[in-house]
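This document starts with one chain, in the form predicted alone, laid out as structure tokens.
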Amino acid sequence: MPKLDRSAYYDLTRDMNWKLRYVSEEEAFPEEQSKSYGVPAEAWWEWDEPYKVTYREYVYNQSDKDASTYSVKSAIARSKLFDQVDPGWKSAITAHYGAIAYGEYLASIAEARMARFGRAASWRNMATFGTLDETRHGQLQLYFPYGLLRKHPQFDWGHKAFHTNEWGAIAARSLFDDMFTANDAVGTAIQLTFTFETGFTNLQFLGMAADAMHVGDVEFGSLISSIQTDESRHAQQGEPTLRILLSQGKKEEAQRLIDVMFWRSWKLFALLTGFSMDYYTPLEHRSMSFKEFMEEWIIKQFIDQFRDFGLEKPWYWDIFLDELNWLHHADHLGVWFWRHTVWWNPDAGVSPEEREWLEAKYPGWNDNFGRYWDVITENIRQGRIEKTLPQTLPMVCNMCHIPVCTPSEPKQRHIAPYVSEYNGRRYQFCSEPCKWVFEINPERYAGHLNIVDRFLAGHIQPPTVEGAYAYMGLTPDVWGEDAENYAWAFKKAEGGKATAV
């Protein structure tokens, strides 16, 4: 076998489907785990992955990538390169490690479910590699922040975040449990590999790797590049799964799977990637705005895929396009204001030059968001830091678990939270699509408690903002502070340059 070309044996060894006689199909592939949607077993055997790899090739490639990535880390650890990286960028990767590292291990559960309950042998073969991928990604993204612990204790949250009740961790767990650990094989293929990975994270990792190199963070750039090459392979499981569903007349089911997870993914993506690109990345290294990135890479790709597969754009597409103009700006303002509730140091990113860039990329930014930053800036200049910190908790969505925010302009926007009643309880949502996701499957989501639910239920003691910090596992040595120690507030524009007051 080692002497044969792959083409001589690949199809035979990876596509060993057979009719079961020792047990029934229902026993081998229970519906709650595999979710066939009524598609006959033989129809699934047409599953064919576009990215083909043998175990021999896989091990060789992965070993080579690990050797390269860990070598870069070892070399950088002996230098002072990380110390010279912009504070905002350090905040971006600190947020990334906490939100993503442990989630990679959870994704290995999703891949393992497809490796066992996928209805085609070729699919199970591909998912086995995906399981190994996600385990490797988790190991890498826990080891790298561990090596930075001597720089700041916040990097411990690469491992710690998902074990706490911090509000962002609650939101991430809710999304990842829905997509990874509590999903069936078909739902995982469509929602994780097609919608989330192909549509969002794969392209994001490409951009982050390039940005890291521009900023000078060679270590993180090497890490993300190594992960992205795996993502581009195992993310291909969604397309053949989707094709089989559509060929069997299951367009409505496929459309709903995509629509639900596109919206859920967007809410977290806007929160983390939005402010990383538009506020935390140094101005001189911003190749495009978050909105431009979404339009050029994410939206274009999804529109092309919807057309190619004969699918429709999600019914809420206009709502999504509207949020693209303001949601991550509102999220960023809230995260900076409630900075003690996160494990990284939010970079305000609103120096005079940065505000000029934001206004150019998002016309009307100064009128909608700059006026709030004007008040914050004045309070900082007058030494009234306490006025830039919250005295209470915000209203939080019962679906995405992210604080509710809606700009007051234009007037036709729906300002009040969306409300739904279920089993005698009132649920409040940030948007109509979040309400829709909840209402099509309320039993799946009704038991989830966001951070405000827990506060009102008496889980947080004492029932104060300080008590909430403690409940979330945040202490003064790790909770967020302004990344630049408010230096941006003491700059003014003179002759096109930002100078200290």
Second form
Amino acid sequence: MPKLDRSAYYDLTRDMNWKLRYVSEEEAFPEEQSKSYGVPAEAWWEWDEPYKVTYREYVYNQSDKDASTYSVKSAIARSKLFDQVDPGWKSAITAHYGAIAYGEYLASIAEARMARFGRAASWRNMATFGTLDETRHGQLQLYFPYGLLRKHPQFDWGHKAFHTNEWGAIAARSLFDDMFTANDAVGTAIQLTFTFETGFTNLQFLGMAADAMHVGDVEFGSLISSIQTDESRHAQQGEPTLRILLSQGKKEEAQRLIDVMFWRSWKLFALLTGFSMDYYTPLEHRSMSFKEFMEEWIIKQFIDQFRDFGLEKPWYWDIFLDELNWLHHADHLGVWFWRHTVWWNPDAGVSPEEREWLEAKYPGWNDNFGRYWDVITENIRQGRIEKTLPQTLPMVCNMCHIPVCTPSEPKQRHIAPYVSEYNGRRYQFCSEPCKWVFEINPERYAGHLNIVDRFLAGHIQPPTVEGAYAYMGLTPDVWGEDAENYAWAFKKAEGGKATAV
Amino acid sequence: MAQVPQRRRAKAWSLWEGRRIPSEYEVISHKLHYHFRRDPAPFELDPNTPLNQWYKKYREGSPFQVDDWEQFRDPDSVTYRDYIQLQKEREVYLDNLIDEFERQDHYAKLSKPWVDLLEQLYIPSRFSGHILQMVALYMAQMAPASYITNAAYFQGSDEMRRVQRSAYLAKVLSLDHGEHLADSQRTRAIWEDDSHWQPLRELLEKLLIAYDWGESFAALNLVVKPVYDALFIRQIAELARSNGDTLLALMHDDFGLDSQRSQRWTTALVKYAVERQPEHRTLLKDWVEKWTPLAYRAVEGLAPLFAKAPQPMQSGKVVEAVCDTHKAFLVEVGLE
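Switching forms now, from the form predicted alone to the form predicted together with the partner chain, please provide the structure.
Time for the whole complex; same chain goes first.
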């Protein structure tokens, strides 16, 4: 082994900051690629990463990881483990691969942006490792569903989703592009690595890994855990960036970056993780409810982080806490109803036992949502499946691109939709914060058409639900069907109790 | 409900157009840049948002275009998994090499004049190497196909590898030959103020702002990097050998492997593009002609330092050797 420890020479691996002479600062670090917020160049040079790593350590450590992840995969491929896994769980991972595989690879572009336009050499180095990490994550999460193509053509959407205008893909792109693919390096450090990665994904992946092991999906569990071990390294880019902004008196700017992206992340997270945890994961393997998970991990942790930095809770915190009670239930009902518009098989998750669990975890669930499911259940029992499928498109938010849901409790103060006018055009939003994100920066979003705008503008032909399915790239062999082929609707409650109708 | 035709169970991605089964490399690299040439804009925001405009101007708007980039293949077909495995082996090799030389107290045996020269000629190269890293990652994020992007990601990572080994050497030399060798301010002062370095610095700073994707590729991979590597790998290795610094020579032989890998995919990309659009030969040659004079001036700036070594190499010979190496590469690539 070379005689020097990393700590002896590490400073020399990251001191390559210099004053430009032959080109200007603005030419080499244009504001659109790297917002300086008026912070002088040499102040950025103080950027200091908590976790230090050198290239040689990186390749050593990663080599071991990949060896074990791929060998689990080979072992599983030879077994029939996947065939035995619960259909709801299969749906959860099908949704995951489609939304996340490309998301990870896109993040490699964002990391590369920081590797070029980050305003300190140390930052640029960490981002170079981040670029490699996200390349790894993209490639792993393509390779795994590819291996499952024989099991179900829906796994093709692990590769195809982002090429389409399926509404979930639009929502994912809208979030990811705002957060990182089309964001400057400084914004990316705060919004991707700090807000999204340390705030949300870190914990979601931990949760999913644990659930996967419970469910018996060893392959997915080990994939996700392995990905997670990389996360803390590149997610650390947010903190030093934030520290510099705060030390230079840019607290308002930092607060705004975080507030915008916490809300936007929440919307997609509620959709994907909400239905995964509370409806698709088999009942016996649910360790906590989505709301409990959010309260325990994200709310508690995030509040601590805010406090540590002297930041405030976002202004919409009460709205967020309220949405924790109902948003994902409404999203799930909508996704199930519009199941032909997604590439996985939504698991209704409303068998009698599951409804008991939902009522216990979310008192009032039966009054608010159960009564809709009652109607659906009855239609299924009477063989009227066509009544459980849509005739129209829902109203869709111009910010998060998720259908606008209103709580069915009329005493709620929310009204839907929230509306904004800008340059003669009307925009519709699901919530006050989504509207606020638009209004503080309309030029970033104004020229974009959501899927309903496109429908109304004649982009979707024929202008019918069938036309919409085709526009979204969905065909009967891949679009979503009920995960259990409606078997749940025929289950009786324990003890022969009649289910509510 | 409409009759759904029976389909054979899918064996490859639906977006894979080939008749044969894709390789693992292709499965995880194919068509990932769905945003390239997307209407109305690459990214799912207002079409005129700054980064949508940036990509439309510098990527979709570059003169370096072909109909379909997705058939390009890195001849080494490197995936992340491959890259890590490959470089881990190389890093183990370098560790063992360094270990062996350290056991023989290599650094203490180097002469003062040689070490003084290293301070002037070699130690500041972590600044220039870092810029090569930055530009490779820029070129990567602007490339129109993931097959190209990935190869460029690995190239940028290779630059970081080289820089970090030079940082190690700077420190370890300082233990025997003086703290100044590991003094960041001093090293930076050479990079910023020493006249030998200014032409290279000018070249690299200008390279940083070559934002057109095609020009970035051509300037970096057809001119700057091959010229830089010819000087800082081949010529340095020869100088080190003549001066009894076998460790430095062997390390640079190893970096040469990374450099050759970059040249292989670069050659393949040029051939790919020119086959499809013969006029790209002219486009690429024009860019080469634009950047070469500044690159050769950079070499002329540093070459006199080679003559200051205890076992000197004539400045003119160094320049000639680098230019010859570069020209040979251009011939191989079909641009000379």
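Residue numbers count along the first chain shown, from 1. All values reported here derive from a predicted model rather than from experimental measurement. What we label the rigid core is the largest C-alpha set whose atoms superpose within 1.5 Å from one form to the other.
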*Superposing on the rigid core, is the CA of Leu20 displaced by 2 Å or more between these two forms?*
yes
